[in-house]
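For reference, the chain that follows is the form predicted on its own, supplied as structure tokens.
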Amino acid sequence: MIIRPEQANDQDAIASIVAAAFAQAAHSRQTEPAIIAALRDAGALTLSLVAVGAGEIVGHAAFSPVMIDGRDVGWHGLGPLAVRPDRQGQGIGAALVREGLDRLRASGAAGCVVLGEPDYYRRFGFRNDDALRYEGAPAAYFMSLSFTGHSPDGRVEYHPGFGAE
């Protein structure tokens, strides 16, 4: 498997990919392939990553700018992060959440936050961090990850793409 930056006829399989990752999930509105498109098409994806298997695509990471407190911080959020269902506890997510910090980390991001499932970000270093705020959601599942060893204190906004329907 390889991962590297989405190409421009990537796109099709990278939706496909994303609306069947998460069609079973309780949480999800059904939007993903959405919010990757307003994106993209926003030039907003600082990062968007595919794992490649066996010449097909079977994974994607996005990851785009966070605002804390109105102020672009040099921070970002991760997500959609999308495994092809037939594909997933391969260690293929896990792949590209990795390549994805590693890559930010490299540009002189800040740092990086998540809403997903503790239990599986926390393996990256993602922690819960009480300065660091987003509405909506549990406070349990919204987590950071500081690449300086300092986190600002405020409220989190993700780019206006991540509410295309």
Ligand SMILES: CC(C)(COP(=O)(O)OP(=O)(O)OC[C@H]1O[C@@H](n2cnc3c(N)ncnc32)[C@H](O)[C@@H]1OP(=O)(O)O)[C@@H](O)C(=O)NCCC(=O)NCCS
Contents of the next structure:
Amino acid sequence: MIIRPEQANDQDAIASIVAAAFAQAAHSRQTEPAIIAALRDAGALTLSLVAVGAGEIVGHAAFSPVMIDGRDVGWHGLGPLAVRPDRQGQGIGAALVREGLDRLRASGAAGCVVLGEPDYYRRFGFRNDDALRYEGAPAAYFMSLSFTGHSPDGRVEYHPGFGAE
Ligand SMILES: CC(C)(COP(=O)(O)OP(=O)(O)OC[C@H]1O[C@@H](n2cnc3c(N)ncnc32)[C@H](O)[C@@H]1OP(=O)(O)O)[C@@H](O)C(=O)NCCC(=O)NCCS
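Return one more block: the form predicted in complex with the named molecule, after the form predicted on its own shown previously.
Okay, now the whole complex, with that chain kicking things off.
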């Protein structure tokens, strides 16, 4: 299995595995493929990584810039993250997250936030931080990982593409 940035002809396969992954997710409004398309159209997909096994796309991770108190201070958001249902639980999601975080760090980013299951994201170093607030979800599900040792205070806003339907 390899992890690589998306290419132009990957877009349909990404949309279809993302839709399949979120089809059964209780917390989802099934807007994730539209969100990824909106981020791509806006040039706001900082990173769009695919996992490819046996020539097929089986997983996808998106990263996009977030604002903190209305300012771009080099932080990004991870998500949506999706693995094709028949390939879940094989480490593909973890490989996508680790590769994405390595690439963000290498590019000089300051940190990354994520909204999701704390038990899953803690393994990558994400932690709850009272100083970095997100108003759209309970605080326990919002986590951050600083690449610099310093975390800003403030209110986090995702890209407007997350409003896509
Ligand atoms: C969440 C998801 C991306 C994880 O990818 P994956 O390739 O299946 O996960 P991995 O193989 O890397 O990791 C498996 C581990 O994660 C755990 N895990 C998977 N989903 C989890 C969840 N929602 N909450 C807590 N733990 C979870 C598994 O129990 C397993 O734990 P273990 O390593 O202790 O045995 C995938 O299950 C998925 O696409 N889910 C549907 C879409 C979704 O909910 N995306 C995340 C929200 S943005």
